[in-house]
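First, one chain by itself in structure tokens, the form predicted alone.
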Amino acid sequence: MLGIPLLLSGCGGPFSTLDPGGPGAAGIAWLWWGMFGYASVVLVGLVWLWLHAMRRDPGNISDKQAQTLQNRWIFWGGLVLPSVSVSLILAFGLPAGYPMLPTPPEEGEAVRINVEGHQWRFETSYPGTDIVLENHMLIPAGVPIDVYLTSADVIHSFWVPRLSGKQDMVPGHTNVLRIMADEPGRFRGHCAEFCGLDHAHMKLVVEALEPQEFDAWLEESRTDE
């Protein structure tokens, strides 16, 4: 019991998927905790059955009865349990991924931001402006953001753990990922696909501003241009 707080301390931090800062990451976190709970119940059940099998007296049973019992274990443990487990993951996993799809928002419009991967940096641009940021992205908090992802060279992967899941950045192809920050703050991202020598240093900072502050920054940048 004393080690539980120590173990849970690893659930936080800038790269923790279990410390969500937006709806996309929240769905992933809830799915993970659900899978963890379900797997724990299955593990406890299997250990109990194993201990029970080790201690019980099998008695005198015929070969036919032994074969029937073996077939029963194969059916329930080898077919039913995996089928139910996979079905549950799909049933809860598909809705968990819905907030990351570029669907029409319930209110307002999503903000489009383009991100292009390079060896070894993220280049962020804002349509309709001449703004180009390197390894930095400014977004309005509480507003859905559609990130249009592509690559100029090799396959990279866009990942801001506290805001959403991973999405590949493929040369000649554009993937769209929906992200949103619940409140202002700074969120760290990283390339999640090995892309060469300096892959470990390909990092990104996403800074969520108040919507009014973001609009003012965008307008000021346009004026400066």
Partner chain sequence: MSELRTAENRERLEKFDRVWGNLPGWGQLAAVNHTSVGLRFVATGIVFFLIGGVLAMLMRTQLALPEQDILSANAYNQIFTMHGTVMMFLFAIPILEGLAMYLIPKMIGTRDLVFPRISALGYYCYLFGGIIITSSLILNIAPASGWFMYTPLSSSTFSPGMGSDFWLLGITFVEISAMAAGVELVVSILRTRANGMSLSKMPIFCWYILAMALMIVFGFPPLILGSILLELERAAGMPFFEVAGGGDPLLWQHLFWLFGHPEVYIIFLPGAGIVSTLIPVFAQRPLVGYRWVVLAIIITGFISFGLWVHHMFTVGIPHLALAFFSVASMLVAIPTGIQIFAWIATLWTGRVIFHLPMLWIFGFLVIFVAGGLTGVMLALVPFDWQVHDTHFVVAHMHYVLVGGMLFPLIAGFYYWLPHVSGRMPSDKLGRWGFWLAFIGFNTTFLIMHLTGLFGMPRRVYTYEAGLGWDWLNMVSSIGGFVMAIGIAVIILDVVLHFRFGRKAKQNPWNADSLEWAVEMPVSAYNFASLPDVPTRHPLYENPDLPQSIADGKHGLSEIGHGRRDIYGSDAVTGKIQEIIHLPSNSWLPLQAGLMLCVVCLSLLLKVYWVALVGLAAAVFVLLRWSWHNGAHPRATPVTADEPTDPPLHSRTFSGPGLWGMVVSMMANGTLYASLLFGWFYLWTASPQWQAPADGPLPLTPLIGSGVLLSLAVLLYGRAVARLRQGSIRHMQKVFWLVAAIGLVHVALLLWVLLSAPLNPTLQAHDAVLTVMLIYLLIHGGLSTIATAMQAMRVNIGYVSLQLPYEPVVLMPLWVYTLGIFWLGFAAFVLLPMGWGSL
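Next, report the structure of the form predicted in complex with its partner chain; the form predicted alone has already been given.
Nothing else is written out below except the one chain.
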């Protein structure tokens, strides 16, 4: 049982949420392993308790004893256990979402990139430039990026699992998702909201460059104009 996490960590292919390449996905991956461990213990414990309760000989239990027993079981198992579990999960879990919120970064400024969903492609554009990329996105590594998401037709969802969670692209609305890649590299993304016939093929590649390289690329495109 314990071997499974070791077996899985660092694998799972180019879309694996368990092989994080940025702070957003990393926090969630840790959260997953924590919750997975906790939930496994609860599940095994409950099933054991259930089987034991079915097998054991209760002896002669008076109604009064049963009443006390009932109150104890329901108080500890029905009230305390779920309340404590839920509080723990919320306390550790909600902060894991902070890296994905477009708050002002501690230093510098977040890079803004617009992505518009179309049936069935992602159109990436860089404010202040004429650059428009299709199913492709260049970002600087180690720098927070605010992705401004919208859609030209139906609802899509922007998701690069190794970098962060997803946000929907809804016509008429603009959602902002903070992503960041720790290191330069290639990260793959997929439309996550069913968007019609070719939904299965609506993918994109996010390429994280060294910041200088990225700046040079952006500058080069500007001079191209």
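Positions refer to the first chain, counted from 1. What we label the rigid core is the largest C-alpha set whose atoms superpose within 1.5 Å from one form to the other. Quantities reported herein were computed from a predicted structural model and do not represent experimental measurements.
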item	value
Asn71: Cα shift of 2 Å or greater between the two forms (core-aligned)	yes
Swing of the smaller rigid portion against the larger one between the two forms, to the nearest whole degree	18
